[in-house]
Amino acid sequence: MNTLWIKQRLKIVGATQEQLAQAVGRDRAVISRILQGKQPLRLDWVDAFAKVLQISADELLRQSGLPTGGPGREHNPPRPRIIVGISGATGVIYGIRLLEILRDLGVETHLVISRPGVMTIAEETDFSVAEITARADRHYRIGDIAAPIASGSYRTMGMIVAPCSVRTMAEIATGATSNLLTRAADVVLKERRKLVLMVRETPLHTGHLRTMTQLSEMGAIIAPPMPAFYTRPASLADMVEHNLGRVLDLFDLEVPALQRWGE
């Protein structure tokens, strides 16, 4: 992206980076990332900043190095793909959480919940289900087995539990899935995509632990949610934001905020 040339036509036109993320509905950081360079421009963001800019929509993506198709840019490559899910376990702020780092990184979500993550979300926070399918691009019934996700031919990046139940770890494991959500994780591991299962249980007993193995050796990620204490966290906040970058590095996917060790 020609970012210097993005930051010229704001003072030309005497817009601002808070004008942008107003048009998108978005913070200022995300846009500062924008510009810096450091997050793609968002290929369903492309009209909004082109009217503040008071340029085309085309000449936007001439210069953000993205290819142009005219009104309805078909040829524009289709933005990555991730499935989430939301299982039962303690925890369910992952997932939400997750849902709002893609967005904001221009990943294309599609989420499923399980009946008993519906239950945790209402003991564990103030959101409605509603509100938190709102933050996906796509969401499914827990039983509609014939969405996309539900088929091998439908391509994504891969699938992230989270918080991933003991019972849908099990039930992945076995291969003999009862809903949409450990259907789509198979999926998943017969297509030899990504699956990571951020696990919520302890102590384990050696039966968790032999499931485990066995999804590992199926090609599954198992990835606990810990909490890293060399980053110094000052909130719970923080603990979930550098659980996800982690995770999130697994899919080559860049959370600007993530602090590494040694940087």
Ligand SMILES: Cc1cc2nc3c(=O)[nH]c(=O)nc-3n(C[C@H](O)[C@H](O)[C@H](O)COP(=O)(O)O)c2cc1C
Given for the second form:
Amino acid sequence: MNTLWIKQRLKIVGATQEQLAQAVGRDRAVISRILQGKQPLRLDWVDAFAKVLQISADELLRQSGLPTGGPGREHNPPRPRIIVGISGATGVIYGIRLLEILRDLGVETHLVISRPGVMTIAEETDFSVAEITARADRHYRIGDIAAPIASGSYRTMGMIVAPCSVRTMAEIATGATSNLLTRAADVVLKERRKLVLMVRETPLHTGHLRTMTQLSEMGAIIAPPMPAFYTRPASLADMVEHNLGRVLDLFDLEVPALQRWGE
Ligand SMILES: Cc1cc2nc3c(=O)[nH]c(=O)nc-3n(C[C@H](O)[C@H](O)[C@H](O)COP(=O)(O)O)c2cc1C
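Now that you have shown the form predicted on its own, what about the form predicted together with this ligand?
Below is the entire complex, every chain and molecule, led by the chain shown above.
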């Protein structure tokens, strides 16, 4: 994307990055990342950007090198989609923060929370369920097995269960799924898409370990939320951020602030 053109246009019309941020309801840091080429411009933000830059949306698409199209924006490719599952293991903050990061990366999120997940949210955080579902593009009831994500014909990049309880993990491993979260995970596996399970339990018995091996053999990625200390985390938030950044690496999604060894 030709971000230089957008920067020059900002100067010409005397507008600021702050105005772009306000137009799309995001922080200036997000705009800065887009203009540095570190993050793609969300296609549903094109109209708001075009207004600030005082040009048509098609002109913006043309000048910035994004594909243009006819009326009704048929040219817009669908945004990448990721399903986020929050189950009843401790560490629901992983799922909540994941939704926020994916939103900033322009990924469409589809959220499903198990009933014990709702309980752990209440135990561990001050968020209401509504505040969490508001962070997702779409959310579904745990019993809604007719939801789009229950079908392989609904295309997604895959699914992240954050955190993943042992019960949910075991159910996914058997294929005998009893709710939308595990059904969606089963679909992701059968379609050979990416399934990442942030399994949280300790200590683990041999049955847990065998189930993990079985899932890994089936194509799932077992990614327990284990902190890295080489980044010298100053807070729990730092640890959560690093863990999630490494999980999103698996989807080739770049979290700009991720501290990497050797860089
Ligand atoms: C506060 C709290 C923390 C829990 N932590 C864990 C955990 O870390 N790992 C786990 O496997 N289960 C944990 N559980 C138990 C699960 O919630 C329970 O097994 C539940 O049946 C899982 O259902 P789900 O997989 O449908 O979410 C926890 C329960 C509560 C209330």
